[in-house]
Structure formats: C-alpha cells, structure tokens
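In structure tokens, one chain follows: the form predicted on its own.
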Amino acid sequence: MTDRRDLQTFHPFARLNGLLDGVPAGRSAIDVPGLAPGAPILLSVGEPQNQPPAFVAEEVARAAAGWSRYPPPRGTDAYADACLAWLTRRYGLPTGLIDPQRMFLPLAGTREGLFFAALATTPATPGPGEKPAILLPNPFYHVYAGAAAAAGAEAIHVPATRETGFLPDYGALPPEILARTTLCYYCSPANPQGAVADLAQLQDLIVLARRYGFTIAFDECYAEIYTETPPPGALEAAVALGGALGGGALDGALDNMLVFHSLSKRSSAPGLRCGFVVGDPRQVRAIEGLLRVGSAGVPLPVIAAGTRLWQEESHATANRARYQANFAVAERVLGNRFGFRKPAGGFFLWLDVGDGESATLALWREAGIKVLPGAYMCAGGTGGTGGDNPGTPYVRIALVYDAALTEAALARLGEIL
C-alpha cells in the first residue's frame, strides 16, 4: 500500500531523471535531423518521432470554432461511429455488438481512462475485513500502480517474465486474492516485452473475471504495432466466447471488461490525446461519471481529427512498416546478444544487460543514449509475489526513430555494453 499523495513513486521517468541528474551526457556521435550535432538520443520514452498525417492539422483548423465550446462528455456521433466501425473492421465483430450510448466513451488518450477505471471499479467502503485488490503485470505501466494507490487498493504484482511467456497468469493466483479483486490490468501487446496473448488466453481471463466478479481493463494501445500477425483483441475473444455465461447469445458479451484504444501509437499522435473505451455498460457509466467531475473531455477540434484518423488506414500501415523495419535492423545488429528476441508487437526492446541501472549510466555518460532501467517498471517483494525486482537485469529501448538512426544507435549501444 502506498500513500496516494506520493504517486510519483511509480513514475519511472522521475526515477530516471534522478539517476542521471548531474551526470553529463556523452556526445552521441549520431546526428539526428532537427537536433544539434551530437545531441542525445532519447530511446527511453515510447514517443513516436514521425509526424501524424497532414490532414490532422487540416481537420483541427476546419473545426476551430469548437475551441470556444466546452467539450461534450460523450464526444460526437461521428466520432463514435468512426471508432466502432474501426473496431468492427479490425476484429471482425458483429454489427451492433457495441451500443454507442451505453458501451462507448471518448477519452483523452488511454492513460486517463485506465486511471479512472480503478476508481470506478473499487468500492470506497469495502466490506468488513476486506481489502480490495487490483492485479497488474510485473513489469507494469506506472499508471496501473498509481491508479491502485489512488483507489486505496492493494496492488498485486503478478510476474510477467520469460518463465510466464512475458504475460501475467492471473488464474494462478490463490482464490482468496481473486475473491477480493476489483480490477485487473492486461496489456497485449505487452509494454515493455511485446508479448501477445492468444485468443484462448484472453477467453480464459474473461471467464476468470466473471467467475470472481472483477473487471478487466484490456490495454490495447499497441494493438496496431506488430511485426507479423495482427494481435487478437479482447472483443473478438468475448464474441467467440459468447454471452456472460459463455453461451451462444451475445447478451452480456462485454460484461466484466473494458477495452482501451488510442491514436498515440497507431497514428503517431500522442499529443492529440484522443482515444476511447468500450465495454461493460455499468463500468462505462461509472467512468463517465468520474470524468464529468475530474476531466475536461476531448475538445471538438481534436475529436474531428480523431474521427478521420480512425477512418483512415494507410497511415497506420505505413507506421507499422517503420517499426517492422526497425526490428529487422535490431535483429541484424544485436543478433543473439542481450537475450534479444523480436517481439510480436509494440515497439520496445527488453534487453538483458545484467544490470539495467549501470548500463543506463554507461550509455548516457559515454554516448548520450538514454534508455530506461527495467527495474523502474517493476516491483520487487511486493503484493505477495516475493523475490527480487525482476526488471533489474533489463533495459527498455524504444525504437521510435527511423531505421538509419536506429541502426547507428543500436550499434553504438552494442559496442558500449
């Protein structure tokens, strides 16, 4: 349990800044277009370095009159239609599966929704002797742990290591933990390991959640960044499973689940802050109530640009090709060193360098290359899992530049490490 007033405890980049504070950056010897010669190469943050389509600015300008209005909490019908049409195409869903009035909500990206999901699903006054639990993978996106602390729940860190296929096995937890679970976070493709859950794994988790009465927050923000095969999604797993009890009817097919998508990675538009959640109407309604109190909503010009981005596929295909080229470069440059494996999705490398903090310092000091120590994305000895921090040997590297710069940076990284 962590004091909710100190959520920076979970922020990996605050810890990274502390590690590198006062340590001069070495000259990178890699020239980055738009930056001064020798400027640092930032491979620590998953921030796309290519621009979104030019039509984004055009749509924002065309809808500029909307800046003078407060954002409507439920967005626009056009945005809902675009998002649900994309989901239907992408995952082969039956038409009408998702009621836009009850099961859909626009979000400022996904981070905000993922955070409020913990508040929406965790009771403020649990029953006598009960301590609500929120399950999260270990490694984890820091928002998950911060949300658990803000909700007053116990964060249960479940290993997502090489031994588990880099995905958490929530079904292996003791029944007494599952019985007091209110929410679990599940990210596929996983951040940082890039592992992808198959349809059976997604179905098993949905069945588990319904058996014990908790909600799953499916974080699918990397769903459109993959190296070979499109990752299956929670919605298609739910459709294949059937209704709430696994029958043939689709009534209740989205019970106990919330599915989050964003344009940040798919469309290289993290600054747009535009995404959505679909799922269990009870939890969507609860999140909406929280957002109406603690959020400003998504501005109308942003909604207009987001509508067109969800309707257009060619830019997402081009983005995916960029990252696939980067992974081909990484495979060629790193080979079988540092436990390299080409991930199924996402755009990160999760490299075993022995000591992630020492490697991070060396790369920064000698070459001005900034990466993230794996330990900063993990917890050790907490949540009943015990053991040391599983991220200690690792660094996370975001392959967000073009292939030429990626090749130069990885070659230099390999020399130093």
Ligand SMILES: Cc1ncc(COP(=O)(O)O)c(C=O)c1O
Second form
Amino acid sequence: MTDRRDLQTFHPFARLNGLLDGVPAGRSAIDVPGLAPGAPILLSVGEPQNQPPAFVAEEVARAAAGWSRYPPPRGTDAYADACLAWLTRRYGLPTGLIDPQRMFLPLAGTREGLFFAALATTPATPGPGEKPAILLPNPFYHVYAGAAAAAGAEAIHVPATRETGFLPDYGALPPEILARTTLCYYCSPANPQGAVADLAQLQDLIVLARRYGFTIAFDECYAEIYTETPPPGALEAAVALGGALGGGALDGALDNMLVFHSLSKRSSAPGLRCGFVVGDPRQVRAIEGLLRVGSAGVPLPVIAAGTRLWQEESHATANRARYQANFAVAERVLGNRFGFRKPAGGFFLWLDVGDGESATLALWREAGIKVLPGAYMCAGGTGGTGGDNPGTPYVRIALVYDAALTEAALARLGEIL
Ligand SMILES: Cc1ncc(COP(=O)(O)O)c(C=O)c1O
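Having seen the form predicted on its own, I'd like the form predicted in complex with the ligand now, please.
Complete assembly follows, chain above in first position.
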C-alpha cells in the first residue's frame, strides 16, 4: 500500500520528468502556424489548448464583488439550477430526480471531489479485522490511487485492457473483495483508452454496488468529448433501474452512487476549477463536511462564469468538433498502425508502440515531442493484478492542439517509431 506521505511516487508526471531529466529535446522540425520553429510539442498533459468562450471573462468581471466574500460551500441557487438543467437535457432525466439541497454540491473541478469521495466512504479507523478496499481501473487517473492511499484503503487495480474492452469488470472480482469494498472508481469515457460504457454495463455496476453496499464514483468529466454518439451516463442508468428498492420509484434512485462532472474539458476551462457532484445524499453530505474543512471552495465570480457555461451549448459543440477533427486526422495518418482505433470518447490516443518508455525517449530526443509512457498510468507487479504492468507497451498522447499540429506531430511520430 502506498504511504499517504509519499503520494508523489506514482504521480505520472513526476515519473515522466525523471525519465526525461537531462535528456535534451530534439528540434521538432514541425512548421505550423502559432508554434515557434523547433519548439517542443507537449502531448503528455490532457490540458485543452483552446480558450474558453470570451463571456467567461465578462461574467467573472460582472461578479467581481464576490471576490470579497468567502466561497459559499453550496455555491448559488443559479449554479445548481444550471447544472441540474444541463444534466436533465443531456441525459433526458425526469425533473425532480435530483434534490439540489441534499444531492448536489459545486466542486473546484472533479479532482477534489473524486479525492474526497474516498475519505467520505472509507472508515477512518476500520474495525478489528476490517480491511477496506477501493477498486480502480488499471490504467487509472492517478488521483484514484492517491485517494485510496490517503483513505488508508487497499487499492485493488482491476484490468481495463483490450481483453476487457478497456473498462474494468468489477463484477468479476471475488465476493471476498467486493464485501470489503467501500468505493469504486469508474471512468467513462475512460482516460486514457477512450472506451465508453453502455447503459447495461452502468446498470450492472449500480446493482453490484447496491448488493455489496459500496459506493461508485462515476467520473464523467469527459462526457462531452465524443467521436460519434453521446456517451450514456450513470444517471440515465439509475433512472432506468428505478429506485434503490426497485419498483420504479425514484426515491433512492441515486443510492450508492456519486456522479462527477466538470467544465475543464467540456468548456476548455481547466484553470477555472469548476464542476459538481450529484448523488447519494449520505455521501454528498459526507463530502460536504470534508470540503468545509479541506477545500478552498469555488469563488463566487467563478460560480457565475460556470453558471453561464453550463447553460450554453454552442461552445461545447464547437469544442467537440475540434477533437473530432483531430481523431479524423489520427485515423488518416496512423491507419491501423500501433493498434490505433478511433476511441468512442475522450481526447487521448492509447497507442501500442511495443515499449512505451523507449518510444517516449526517442520522440523527445529526436523531435521534442513529449508523450506519456503508458506504464506510468498503471500499476504492475505486486501493486497491480499480480501480472506485468499492462501499460508497458503503450504511450498516451493528448490530442489537445489543433488539426494542423496534430497532423504534423503524428506524422513525425510515425516516422520516428
Ligand atoms: C479521468 C480524469 N478525471 C478527473 C480529472 C480532473 O479534472 P478536473 O478536476 O479539472 O475536473 C481529470 C483531469 O485530467 C481526468 O483525466
């Protein structure tokens, strides 16, 4: 188990910096508008490179009086209304499904909520003989593992590989592990593989969590970035299942689940730090308690800008079109090399290059292209599922620039690898 005082050890970018430390960047030889000649190309971080709509700055300025106030932990009614209206539109939910007073919280992005979910669901002092477990996909977003370690739980890394359709099959775990599970993380669209769960998979997981009494943290921060069809959401699955006790009543419909959304990818605004969680009132309350002691909150001017962003669709549609164009480029340039397949969602390529670390070094040294070795997003050996690190053959590439740069960078990558 990772010591909570040493969470940097498995941070993927700390490991990437270690790998490239002292290795000079090659000249990219990529000539695209807006890029200084020979400048390195950073495809390692999933940070959108286009700007959020101009009205963000206007809304922040209009709400500037809010800078003199501490952020209210429950945000504003207008923010809650905008988020719930968006969810209702996006997923075709029945009105009244989510009580904003008990089942909703604003968050400074999904990361802090995903982190606090582990603390909220896992007992600080487990009883004698108890060994809480937190389930996470392998590969995984590093915050899941950090949160499990901080909560003092055993992290169970469940393969999300080609063989499992790039999503974890938690239902295949032994009942002994499920019985001591407090939380599981489920990311759809998945970072890094871009796999999307269908409604039946989401429903099965909710049923499993209710049977064993654990909570699911549905990480849906890539929900708005997809190549063809809008990914189904956990809330739709919960509605289709009816209430926690069955029978179609909506009371208890969100039991055992927390659903996380963010403006970071939808609106290309990761710097705004603005998102929300909806779900099981017991867990939402526990997260609120933790946020009130451990979070800086979401400032009112940010809440004002966030309100408008959740209300507005056209910028999100344009944003999605950018990523779709990048994937069309990737399909054209890569064909079926490196196991390429157009992912259903997200904005990453997860390419099988044989040896992710040496490919990363070669791309950096020869062309100043920075990518992330897949192994750095996975646990292997004793930390994983007992086998080798499933990310070893892969690199993750974030397609966060425009189509011209994407085309040039992928063509260069093809030459080098
Ligand atoms: C899978 C996944 N979840 C959550 C986050 C956190 O995003 P934010 O806190 O900006 O909403 C990220 C960010 O890259 C991510 O990749």
